[in-house]
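We begin with a single chain expressed as structure tokens, specifically the form predicted on its own.
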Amino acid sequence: MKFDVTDMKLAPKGKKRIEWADADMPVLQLVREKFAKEKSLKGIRMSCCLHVTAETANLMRTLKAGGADVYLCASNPLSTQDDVAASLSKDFGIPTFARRGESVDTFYNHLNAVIDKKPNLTMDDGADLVNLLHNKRTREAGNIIASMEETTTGVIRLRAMEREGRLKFPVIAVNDAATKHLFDNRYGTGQSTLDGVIRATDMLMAGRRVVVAGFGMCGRGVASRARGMGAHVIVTEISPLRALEAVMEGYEVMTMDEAAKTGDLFITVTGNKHILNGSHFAKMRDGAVVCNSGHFDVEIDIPALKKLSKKVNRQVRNNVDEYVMRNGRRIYLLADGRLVNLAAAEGHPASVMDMSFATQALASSYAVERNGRLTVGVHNVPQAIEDWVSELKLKAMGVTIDKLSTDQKKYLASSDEGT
């Protein structure tokens, strides 16, 4: 296949998308008129597995800038933008292997066939491209310079493989940069999941009782903005130190046992499997709605949730099927269990993926200029790579900051000063 998109003809739409976030990613445009003229990616093939939205499309841009050949899939079913892949086919020249709402079989044939050009370096969301060079692709394993890895959920899988002697190149955790978790996490999906529950229900948020599960920075953004938006918040955690933390914050914190008696929202995002379950959906209040903004679609026990119920209302609003229990009792998962905020919504705000893909891009440049001496391993992002970013984004947002002295650098390199 050159390329597997739903319907071309929505180029054109897709075009303008990808223009009207660009206009918000300064940072990336910055890098994308460096990479233009170091061409620091020449004669790389890159094979990314990320969500394809207009943000993901500058990134793309920005990596055949740099003279990378590139090519995209679909990272999740349901979060792919059809115009986007279109246009990125199309206008840019970038083969894309993407469909909303494509069936497991086609998911797994679009990761083959970017796998199918022999890539040097990959970018994951989620690990399966990885995952699938160390199963099922392991000749094409011995090409790859290094990956880069976004999310939360494929680093928690990389560093199981990197404990379990498995891993076989080395992998950048872009996801772990200061630069992209401190702020696409927490900010970009704490709006844009919000955003996915009210597009899919209309709920309003003042009073309800909304149910985080998990207090990393994700859960972080996502209890900020529902109490920003006057709800009630509870939040779940099984880390006694992320749990006081919620506590100092003012939130309620309890088990998840105790909170599916009184929740009206929950909202997974932890990365772990079956965070809601039979147990849980038993004592839920009727009319509970239940989603997922954590990357796979495992958090929520969905074949659980059919064995209790009597009857299956699919799609009684866009995004949103209506599962009756047999008490007569109804609960409402959204968007079949995926993330919520790509599946319903359209995902995090140009702006905040501007630092994200900026750090992404940045760090598949500097694999590429350590070819051969990055160890087999998980690395964390250079910390140049990190100010360098931050420094761009403040000045695009008109922030200056303070800079220290000669004397104020001496007196914090310096022993001798004291009381």
The other form holds:
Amino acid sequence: MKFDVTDMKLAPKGKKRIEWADADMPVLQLVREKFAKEKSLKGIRMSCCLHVTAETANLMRTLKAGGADVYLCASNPLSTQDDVAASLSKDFGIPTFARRGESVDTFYNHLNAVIDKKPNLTMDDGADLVNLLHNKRTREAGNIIASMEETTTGVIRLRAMEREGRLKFPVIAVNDAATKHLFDNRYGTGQSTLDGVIRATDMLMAGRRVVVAGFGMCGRGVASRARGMGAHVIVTEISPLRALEAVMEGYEVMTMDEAAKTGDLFITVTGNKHILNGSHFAKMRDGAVVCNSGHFDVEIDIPALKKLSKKVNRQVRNNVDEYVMRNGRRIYLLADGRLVNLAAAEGHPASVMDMSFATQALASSYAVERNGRLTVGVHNVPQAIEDWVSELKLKAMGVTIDKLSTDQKKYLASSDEGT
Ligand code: ADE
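Let's see the other form, the form predicted together with ligand ADE, since the form predicted on its own is already up.
So here's everything in the complex, that chain up top.
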């Protein structure tokens, strides 16, 4: 299989969208220029499992400019932009294995297809390639120099593998870089999640009771954007510290048992399973909307929702299924409980993916530079990369900042200047 996409005729539309996104990714453009000059990834075969979006396409172009042979498959069956997949394969010479709405079998065939390319470097959004390389494709794991991980859920899994002594090669926790999670997770997830909800339902946010489950970086972003649009935001948490932060940010904090009775819209962003379960659905009001922006589709217990329902009306609007419960109330599930921001909208805007993907690209060349010297384990992105990305992003935004004077540097370095 050379590549596998839905429709090659969509390539011209995909190309335009890729170029449109690129215009808002100035830092990634600079990395691409640097890679093209230095050929930082020459001779590398790189298999990536990411959301197949216009922004990802620009990351793939950057890796290829660095001299790598690049192969891409989807990290979620519903997030693929078919026009982008077609254009990557046709216009940019990046074989892409992704069809929006693909079955679970096809999804795994595509993962296996990119592993068949015998990569030396992998990049994941959710650790699916790393998992396959550790479980079913162990022979290919021996070729891996390192793997980059894009998302919180993936990093949690990788750290667990490291603790259990099961990890076979170095991984770089790109998600944990400040230039990634402080921006992409917060502003990207915040905006794109509401974008997904609004595109799917056309609901007015002002005056809604919006329940946000999880107050990590993503949850904070969703809560603040919903509040900005006039919603009354309720936060649920399991961490006392995060719950306290949410209270002091002025959100109402309560258990999901309580929130279930009062919410109009429920958004899960926890990274855990069954955040909304049967007992919650039973309490929800007629017309409640439930959706998820966490990586996997397990946050909403959909089998429990089905069990409580006498009828399911699929696709009452695009990305909206109506569950008619035995108690007569209707609950609306968006995007099959998969990432609503990518399934019902276009994912995070290019301007924020610029930082994440510049960090990804630079982490990849760092891993190659350090080939053989990185220990097996989970590594942080070096501070120098984070500084480079934030400085260039500020510059691209036309923002200049102050510098420490020599005297101020001396003051900070000394212990004897005080009251
Ligand atoms: N994750 C969230 N938004 C994304 C985007 N636009 N492209 C790739 N991955 C994403």
